[in-house]
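Here we start with a single chain on its own, the form predicted alone, put down as structure tokens.
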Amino acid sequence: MLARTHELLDGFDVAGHPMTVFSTGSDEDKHVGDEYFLNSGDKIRYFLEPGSVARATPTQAAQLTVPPARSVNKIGHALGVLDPVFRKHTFSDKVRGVARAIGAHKDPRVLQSMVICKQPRIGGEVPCHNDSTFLYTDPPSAVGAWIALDECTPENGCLSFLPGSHKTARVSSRFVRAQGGGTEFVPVPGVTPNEEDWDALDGWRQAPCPPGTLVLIHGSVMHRSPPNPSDRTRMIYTFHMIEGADGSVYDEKNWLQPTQEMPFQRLYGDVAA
């Protein structure tokens, strides 16, 4: 896999790309919400790090400020399912051992498969977060699985995660397309927010990792991950998993979206070519 996203960092042409940057920053208004993030559910695309980016201005187009190859924040977001060598590890016998033997679905789909580059120096931060804020179902089911491609340290930008916090963080708001156009987050109807300052919370553990070492994330953990500011990228491969089965509701509110051509794949049956 780590080959492989080498192969598709240095096939990147920037030529013709809107220069889509990726932030996950807390304010909305850095949130991603044009045309080519929003229809990339069933594509595999190249979102780029804020900081290699130089804007437009009125006399000049943006550009990059570094190789293409290193301008890279994520490629996704159907990487699991068209991309060969992704797919071959994405519906693999052990992925689907581990699913059935954690059993939080009757019916897991994939979505949203993709690597995170943390590239070297520019690499941004992750902030504090829940995955289930961002792909909601009702009730909500969403697990990360989080594999590390590179090795993944406290200086490279390793992942921290809160634990515990599964059991008391309320999935209270919602990642969705706003109704004139972009994204925005909404509130869950009937879920009081809570009221902890999670950043602030004692007890934040590190989790630096090898490479090859699968990571799940319950849908409701916070978790969080540094910037990059070391010479070595921190590359890893994600996709998550919703319950597909009767009675759980994953609506067309969500920024995400299956399409006719691809819905979101069965775990446990076929996978589209």
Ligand SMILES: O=C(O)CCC(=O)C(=O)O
Second form
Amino acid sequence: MLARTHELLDGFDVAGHPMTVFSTGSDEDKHVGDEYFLNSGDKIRYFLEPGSVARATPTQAAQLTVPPARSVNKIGHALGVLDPVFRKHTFSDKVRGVARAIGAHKDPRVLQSMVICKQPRIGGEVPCHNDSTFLYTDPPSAVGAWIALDECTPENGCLSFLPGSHKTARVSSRFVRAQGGGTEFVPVPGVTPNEEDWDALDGWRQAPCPPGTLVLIHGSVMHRSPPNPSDRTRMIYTFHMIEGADGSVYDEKNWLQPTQEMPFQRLYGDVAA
Ligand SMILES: O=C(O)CCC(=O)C(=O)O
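Provide the structure of the form predicted together with the ligand, given the form predicted alone shown above.
Complete assembly follows, chain above in first position.
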């Protein structure tokens, strides 16, 4: 998967990428940027590190300040379905066996699969969050499968977790498509938000790990990762699972929506090789 990631990055062609939209900030261009993000659930798209783009000026278009292969923050969000290498690993007997062993879902569906690059020196932070906020189901059911492709250390931005937070954090808001375009957080009706400032609490623990490690992330656990100021990449591959069996509702407001061409794939179903 690491070799394939480098192939994808080396093949990344910035021509036609809506990079400019993130820089000019005009409403029309922002709309193009939103479209690029919101319709990425059934595609392989490249999202840039803010630190890799020099903003447009009146006399010059936005441009990359680093080579294209170094500019990418993440590649998603249907990598595990559309790319043969990532698909092979996502729908492997090994992964299916792990999903059966943890028994979180009767009929797990795979969604939001991506590589996060955390590029040397410019790799940005992933702020404190839990995954069910982003992939909201009623009841909450998200589980992340996160696989280190590089050595992940405190120096290059390994994950940190707040142990036990999955038992107390309520999924009280969800990340949805905003009516006027773009995205926003809205409250989950009937769920009282926690009062904690999770980020500021004591007890956060870093989770360094060697390449090849699979980390299973409970949909309610608070986690985060800092920027990568080091000279080494911190590549990881992650996909998420939700309950697809009757009784679980995937929220129609969620930022990521299944499409007719690509419904969320069944982990235990047949996937074309
Ligand atoms: O890899 C990271 O730094 C963050 C990943 C993450 O937060 C997630 O997969 O939910």
